[in-house]
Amino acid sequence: MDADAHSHEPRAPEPRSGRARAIGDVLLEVRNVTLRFGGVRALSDVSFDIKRGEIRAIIGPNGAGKSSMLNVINGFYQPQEGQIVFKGTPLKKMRPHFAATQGIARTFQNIALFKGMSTLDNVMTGRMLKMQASWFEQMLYVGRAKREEIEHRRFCEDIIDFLEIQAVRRTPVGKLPYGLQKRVELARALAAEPELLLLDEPMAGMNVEEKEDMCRFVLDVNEEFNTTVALIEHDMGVVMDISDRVVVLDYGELLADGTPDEVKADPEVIQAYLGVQHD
């Protein structure tokens, strides 16, 4: 394949009331959830739910439990009271394998990636689960395990002609600069096939060209891979343009549920989170 990238100038995303659509039924639903870390409650009895094929964002200011109501979701957290339902399937405790093995990947508010490896290498280890050779098969890399890997790797290749990193493929990751490195993080969240992707400030950190690029491609993941992504965003721009819904915490309580538009408009909202201006 050829790793030269092709040029391309960014562009700013099309609003979603301009796009096609495919939102279904519930996947995920979020059921009375309260988090306690010793006395500190991150969250306290929090419902809300996610439908297939929908972009719902979870904003709220710093401290709100955003990041914590990831966490929970993927199962690195356990909460005190509540529980998840995946595809309708009550779950009063999930794990972070499990979560994975059903199709919930994740990206992370500080870069989780293997920096002295590639990109390529780096994006292989989202398939890790999709892989059944034994690990002698794989030491020896023979029979059942050459096969997965030349599948795994051609998935990943066009994975990362899709996200359009095809010419730092085989640079280590260390070396990237952080937009690029964001880019990879999500490339092998998609690595994983997943049905929920959850992305924790996927926009972080970036300048505004960098942003308008993972503005397109979470919106192009969304609609060409019919993938459900679930992201926690503190750019109000990129939220209202991107979203379906959005649900509000604050002090880890949801303060609102509903459209960007309804959202924006709700005045505890405003008095939280947005601001009230002044003249």
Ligand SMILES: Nc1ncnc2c1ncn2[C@@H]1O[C@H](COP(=O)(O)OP(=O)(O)OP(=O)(O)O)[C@@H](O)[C@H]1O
The other form holds:
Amino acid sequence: MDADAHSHEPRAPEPRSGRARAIGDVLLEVRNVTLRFGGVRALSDVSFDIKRGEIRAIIGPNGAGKSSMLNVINGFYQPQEGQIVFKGTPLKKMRPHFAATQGIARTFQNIALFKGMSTLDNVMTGRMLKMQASWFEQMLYVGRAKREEIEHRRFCEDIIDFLEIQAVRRTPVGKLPYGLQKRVELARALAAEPELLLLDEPMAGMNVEEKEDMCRFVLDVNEEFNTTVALIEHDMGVVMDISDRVVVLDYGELLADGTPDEVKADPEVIQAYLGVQHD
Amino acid sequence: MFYLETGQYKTSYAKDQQIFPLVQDRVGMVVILLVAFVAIPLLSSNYWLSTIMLPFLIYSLAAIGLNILTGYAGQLSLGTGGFMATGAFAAYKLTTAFPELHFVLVLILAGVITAFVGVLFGLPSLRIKGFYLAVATLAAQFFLVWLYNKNPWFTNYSASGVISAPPREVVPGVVVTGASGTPEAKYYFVLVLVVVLAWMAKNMARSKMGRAWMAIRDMDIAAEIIGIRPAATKLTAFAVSSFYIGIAGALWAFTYTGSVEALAFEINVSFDVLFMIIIGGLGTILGGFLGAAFIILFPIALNQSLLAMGLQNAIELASHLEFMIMGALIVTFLILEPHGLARLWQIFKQKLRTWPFPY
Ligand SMILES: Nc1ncnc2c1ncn2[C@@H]1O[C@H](COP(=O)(O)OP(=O)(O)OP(=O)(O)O)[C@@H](O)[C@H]1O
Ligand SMILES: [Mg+2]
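Output the form predicted together with this ligand next; the form predicted alone has already been displayed.
Now the full complex is given, and it begins with the chain already shown.
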């Protein structure tokens, strides 16, 4: 792993320079966040920001607090100290529902799909907040209820085509293989047309081919819809290839923050993270 | 072969999203409605109409209601009997207090009252799940039946505690409740209500609301992150479910038995309706009908076949067999096919579609 990471060194400093994207102002800022579970400090005084349009990687050894970080960002965990600043507004408390209405969508480390529902229904559910029909219209299947079903169905079918899961459109997702489930989960998150997409190890447990597909999807989403992406990933090759900036966490502390090349060259990172992997 | 869908390309999402996207299914639905509205009243005796068809339709309605809560939203309930009793007594109190109120309106209001009671007893679902929730709803079941049984206000202080349902007209001259309603009138009245309510349930199930219920059932954490409010969604399921079950209870008392009594809605009713949705199919509207038909027709069929085999005094044997077979079926369906008979029917249709060339 170590050697592999170093072999990237001679490459162009900006491997994604060919891609037409505009990285803008700060979309979300994590300010001095500390999160404790009883005696365990999952995060201690962590600060970093995510800019509009970028792909931000969060890396670190197992138990470093990466998933906890995403959970804080979308309001699933409430930090004891610090705050999340979203679009310039500091939020005392982020709540999952509020995060969803603000355009933050995510996937989970251990897939959290609606197992009894078809791929299409999972994706349609992801689009929930875009639908306005009243319960009365839904009951009679008239007006907005009918219109929205058709209109949003079209959008969801486009996502399904984009992620190449048309063939399993009607299959209950519980019956799909792992790799496809990961894709359906991404599709469900995309259905919300998020501004910020949080991906918790989207390529874990995949073979090389599946990983390549997933990388392509993430890059395409970022490029075509200008969606900001924050992703956790263990595969250093992937991280170095697709991310603009990298946050390194270790034992809940922020160890380094910078471009892939900066981070890779950081002696502390090599010591704490890459070194650990090498053992 | 005759179930062939060749050439039926769905050219728009609107077409694909119809309840019955295939012509064969739509024809099938028309045939079923023709049978229900024309053939059955023509061919059945009054006895058959009032002792088989009425309870079948009313049980189907209750099963649709429970299926919304348990099959779609994943909240296990053993309070169905108590909620049916609530609907029956709400309708009784309303129609005796306001005799001029049209009976359909009485039914709707009874449903709304039951919905409120359902939401009240659904509150524990915000904190507890599964087995513990089932126990909480069981408490609702016993409490509600006890309440209506012991409190004379609900029976308008009648001495016996057993009250016959007052006659009510749906259109002038056509009585659909109590002893003076004809079986045909009652049958048509209940049939129209059940068809309309089932159609509405299907609409809710295929819309945003239904997907929110299923999302909460399958993975409440992920549902929340998508922007579904778990509390509101669960309570909506309790409300809609209880609305249906309340109307079923009112119809049971007013059209089927003709008397309003709490003891008609004991715990065994809750179990019967639960078995219907397990056998019929959890999370399907069709399953409510199939399950109700099965639970009502199966004991009759069993009795008849034992008689046909020459076992004259087989009543006891029949009831033992009934329990055993029913138990085995429930366990089998729970483990092997949670979507029940409704799913088997789909598989059968799938086979017909490709027959005789399965590949
Ligand atoms: N809900 C929780 N309750 C108690 N402790 C928790 C909880 N969630 C996380 N932790 C603890 O916080 C620390 C960080 O966990 P986290 O899941 O964020 O790590 P991670 O970096 O995502 O690790 P991995 O690479 O294994 O996914 C761990 O020590 C973990 O045990
Ligand atoms: Mg993690």
